[in-house]
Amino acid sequence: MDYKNIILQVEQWGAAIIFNRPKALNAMNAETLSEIQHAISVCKSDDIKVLILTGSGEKAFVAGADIREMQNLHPSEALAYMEMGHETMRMLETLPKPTIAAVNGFALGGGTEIALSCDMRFASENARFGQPEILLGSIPGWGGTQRLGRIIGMGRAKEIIYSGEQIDAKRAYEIGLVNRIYTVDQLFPEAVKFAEKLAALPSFALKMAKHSINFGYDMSLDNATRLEAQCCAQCFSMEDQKEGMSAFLEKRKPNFSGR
């Protein structure tokens, strides 16, 4: 596929989707959902085993979903792009590799809400986050009344959401919203580094990992201590686990193969 709004970087350690309108500040419009599908989808290749993404200049990460594209929209075409978005959406949570948003500058509205379906956010000192959209007469449609409660707390989420006010990245590290915070300059080379990093380690681990985590949250704790019970035993079926114990009591570095 050939790609018009994103750029699909592919390394050593992963991959990098790069949001690529800058003249919109990376606005979300449907083409560009449609990219951003495909390229998570060419993610899926056991080959990359972290994906970043990221924004083209120091301006926006996303700065929203494109309003003219919606300002029209009859209720069931609105419907219709939100399951678009949603779909995205789960389709990069859900993603069996680790993924790092790297927020360069303003993630507002559809921004936020990819940021939030990323399994870590870092952010450059510049960045600010917000879901404006009562602001527009509307609210958050791909995920962000859902997502940004259970990471932040509800009560935040409401004063975010009911207010439509942005916050700088100060302040979505204190309320934990961000994970990291580093100059311009730095994110996306402190975004590589930390993708490498997690690129030598046991790829099927982290795979039971996210799986875990992320679909044990909302199950009664006896349901998730379970599937964590599963998702470990998983482990034991692969070599990376004889290695990584082996290693460990041969008190030597493991050699990690991601088989």
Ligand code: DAK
Contents of the next structure:
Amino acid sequence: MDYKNIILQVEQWGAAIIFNRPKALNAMNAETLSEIQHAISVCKSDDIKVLILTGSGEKAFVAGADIREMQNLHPSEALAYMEMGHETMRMLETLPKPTIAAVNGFALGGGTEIALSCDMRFASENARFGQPEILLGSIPGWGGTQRLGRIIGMGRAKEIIYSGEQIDAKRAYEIGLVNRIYTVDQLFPEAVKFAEKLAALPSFALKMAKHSINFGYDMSLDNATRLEAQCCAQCFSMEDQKEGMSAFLEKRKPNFSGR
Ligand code: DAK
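Moving from the form predicted on its own, what structure would you give for the form predicted in complex with 4-(N,N-dimethylamino)cinnamoyl-COA?
In what comes next, the whole complex appears, and the chain from above leads the way.
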């Protein structure tokens, strides 16, 4: 597929999806969503160990859903558009490998929601987050009302969603929305450095960790710990578990193969 609004960059450690619609500060329209869905499908390949999402330029990660495209939607069209967004966020969230949002500038509305669907959020010092939908007469439509509270707590999520106020990277870090902050120049290189580190680890164990954390979250503790036991037990069917434990006992560095 030829992409018009994103760039898919495949590297040894994994891949980067770069939102690239500078004239609208990388705002998401339906065409971009379908390109992202395609790119995420490509990233399902076992050769791709980690996925980074970022925006082109220094000003925006994603400045939200495209307001021009949304403005005149009939409620039934809005629902279809919302479902397309949900499907995209869910594809990202359930991709069985680590995902990092490298948030370089504005991440508003749908931009924050994409970042929330990633496993981790690294931000540049000039990053700004927010759910400004209320200022447009709407509410978050791509999972913000659900995922934001799960990550930063319900009270803080309500404050952000009700007010439509933006928060900067420092505040986002303080409330646990962001894992790490870097200078604008260092953001992507540092995200890649972290991705390289993860890419060298046992990919099946990473997949099981993500599955157990994500799917256990909404279960009772009993069911969730049962799920964890199953995920952990499955790691013992892998060569990487034998290698990791042998290497420890033999006092050498492990050489993981992904098998
Ligand atoms: N959509 C379309 N164009 C956008 C845009 C957006 N979200 N954000 C920026 N642009 C365009 C601007 O219109 C402008 O285009 P021209 O006028 O040059 O043609 C260009 O990008 C540069 O923007 P500015 O001139 O405004 O740049 P500034 O530096 O002055 O301001 C800003 C940057 C990010 C503060 C400002 O652009 C801004 O406030 N942008 C809008 C932020 C926002 O409200 N985003 C939308 C959040 S709502 C749903 C599905 C999804 C959603 C809701 C419901 N269902 C289907 C039910 C999600 C909604 C959202 O994401």
